[in-house]
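One chain follows as structure tokens, the form predicted on its own.
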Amino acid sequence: MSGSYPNALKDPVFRVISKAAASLGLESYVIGGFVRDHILGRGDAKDIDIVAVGSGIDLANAVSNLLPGKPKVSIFKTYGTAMLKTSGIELEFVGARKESYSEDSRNPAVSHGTLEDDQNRRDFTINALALSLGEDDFGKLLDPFNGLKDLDDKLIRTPLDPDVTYSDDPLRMLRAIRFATQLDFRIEKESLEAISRNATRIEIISKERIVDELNKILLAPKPSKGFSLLRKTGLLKYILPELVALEGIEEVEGQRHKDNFWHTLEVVDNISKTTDNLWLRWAALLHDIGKAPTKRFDQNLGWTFHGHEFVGSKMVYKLFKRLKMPLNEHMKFVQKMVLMSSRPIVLASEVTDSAIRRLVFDAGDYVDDLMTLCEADITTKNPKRFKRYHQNFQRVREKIVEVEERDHIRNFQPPVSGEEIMETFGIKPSREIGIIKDAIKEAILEGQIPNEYEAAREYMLKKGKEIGLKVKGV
């Protein structure tokens, strides 16, 4: 690794920034994630941070004037930053600055500074790397904290005292864990201990920022690394106490249950090998949270967790609300996955048509996601059991396809409408309509009649007669 990276700056926009900075008599640098990712060979990021020793806003305007079409400059005066987009790249400009913090806020008091001041305020050495955009030293690497060596050593380390770094901006504790997870790096020992010492400070961070970091950890190739670090540092109990409550193994009369916390992390890693669906990964993370409040020891049955799926689905709503996550279709999806997470397991031993129809009816478009979750839930270390469980689920999947092709249960709509029932029997809206519709649905799910109009109409007439209704005009 040399001290100059002109190849990182091959995009013509960097020469434009260099020219604009020279016209203003400013020094300018590319800093942060773009530099880090280029050196790591992760591809060049499309969002690029530019530091000017002077006004970042003035530099942004000058760059815009030199670019084709003069792209719009968005200015954020509160932060002294400006942003523009060009050719699929998002450039953010900021003046080099010094920062000082108060104890109750992560928003610093800011003053003008040098490049060195700006690098000092960065969260990690690997994010303090800067490339000069000067005409004379274009592409020169400025690395005051040996960030290049830390990249080589796969190490997360703060430029300054980690206690000060994390106390000033506690979000950096989550960012340390997130980068360690995404990049498969380790956190320096002193830095890791400082996170533990400052864990309570996470409470001043907004829930939205916390969730943003959690999402990035969950979307990493092996999320368990991040969640085990969150647990080790004590951060997890302030963020997701429902997961902490799952940890531990109890023994009564020689009977033990598995540690549901570590089992959960295995499930999340398993599902991460097969899907990038963030909300399905959330479902894997939360699928067993109902086990802590429902855990009981029964003299005859041993350890039980009766109704943990139902309790867990209710807990999902409370958790999303507490973390200010969207209470929308994503939350409902996670709830449904948690609620139904054991259904295919029960089915696997005896795959009947009627049970499959009910599974598809209840899961709807999410039945494939549900099967993916259940397959990820297989964490046994016994090779024979592992193979048998997967073969059972494969039979369930095959049966789902077979039943769906024949009976068309997914997103089920009754073949006979409420309006037709009212017209047939000459009645107004009433409970009898619901009774007949439910009876038709149950008959189809049980395989008593096919999911077809003529059979459903005939069944409607039969059921109507049973409950004392007469066909109009007869």
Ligand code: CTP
Second form
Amino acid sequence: MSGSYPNALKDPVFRVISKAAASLGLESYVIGGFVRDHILGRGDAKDIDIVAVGSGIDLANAVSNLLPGKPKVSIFKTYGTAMLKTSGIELEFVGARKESYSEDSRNPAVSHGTLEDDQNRRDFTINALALSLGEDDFGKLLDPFNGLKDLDDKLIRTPLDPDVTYSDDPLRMLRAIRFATQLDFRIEKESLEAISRNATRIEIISKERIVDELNKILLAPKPSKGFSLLRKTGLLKYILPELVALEGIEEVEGQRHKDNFWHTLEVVDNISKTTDNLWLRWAALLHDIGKAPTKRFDQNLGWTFHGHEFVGSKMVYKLFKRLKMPLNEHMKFVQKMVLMSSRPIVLASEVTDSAIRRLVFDAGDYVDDLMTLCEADITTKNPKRFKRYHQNFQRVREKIVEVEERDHIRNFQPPVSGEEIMETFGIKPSREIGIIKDAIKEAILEGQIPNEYEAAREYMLKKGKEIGLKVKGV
Ligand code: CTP
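Switch from the form predicted on its own to the form predicted in complex with cytidine-5'-triphosphate and give that structure.
Every chain and every other molecule in the complex is listed next, the one we just looked at coming first.
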């Protein structure tokens, strides 16, 4: 298929590149994601890949010379690429090349090649589409593998034998699944089989690259599509074995538990309808991981997953560490969500003020996120129950607002400070201060006293007396 897309190249920078290439006597093309996304109507990407049949570095320098202010060209000699930024656009230049890969590395041996060679080395037909920047055929589509038809058919397909494409660069297995999920495309059967055959090769890919792809899958409108493909191809067990362990239903004495893998995917899809917060989506993905190691069958209770939230929150740390994800506040947030993921469920049946205060105290600023997670966790297929559970959580949400307006528990600050306790009783830093502060906090959460200074001070005096302290100077 062919055609012409001069409209994709309306930005004046493309004419500049065209001119620079002509002055060097080179052919140049826009290739990859920019072309794909333009044709799909996904808007024009700000990262643009340019192929020069010749030196990409020379072309980048010539382009810079023609641009106002001559933007700085960053050169990556090892890769033979160059990059420059101009009016919010990032241009990446590469010389057309042939690549050959060895077994144990993603870094190929590279030699100069034609545009066709360069298109051959690309991951998918839809990413091998190129638009000419030639002065005579500006905007002409070069599509040797029918990528345009694949865009139309919503199909992920490799230009070469898929076993070669995936084995050359195993990251592409994840990219295939990621594109299928983001774009709601299908992966061609041969390709899917090749991914399954090459799955173990994902182990040569750096964790950072893997996580980048996982994040993109998680941020797609329906992440379950990606995770079920990861499972089906066998990739998931190398990346997130904790999720694979959730799969399956056991039956003992006629009692079955739900399949927690598929349940998890439903929860992730549910939450993706209400939030774009990547970390809340991670929390949904991991909220039940503690269920595999805690699963027991009890004669009286049936299937139990006792303590799975605590075990799960510990597993979050290990999982982030293994995937070399930063062990920062995002990780702590996910841990907190997993740890607290059942708390509002208990509340839904009986909402007392003190239980609400404790929930808000423990969840702090994340109480709304926690409620969002719990609502997404409702996957019952029984419409009556579905409605009832949602109504219960709605009541919890309303109660949170009401109690919070009155008691200000969120970001709780002790109304009486440690200094005041020391000063009042004339004591040095000691255990007693902790005991009194804790007692005040408990009394507030239990609703015995309001969250106010006067009441807290009075309570401090009472508690101090109880543990044998005397007010200074009295
Ligand atoms: N590419 C490839 N194999 C990879 C990565 C990239 O063949 N493992 C090629 C593809 O032609 C791709 C282009 O390099 O289109 C640019 O890669 P990148 O910027 O990572 O992806 P995009 O396709 O632009 O898409 P996105 O920005 O969504 O990642």
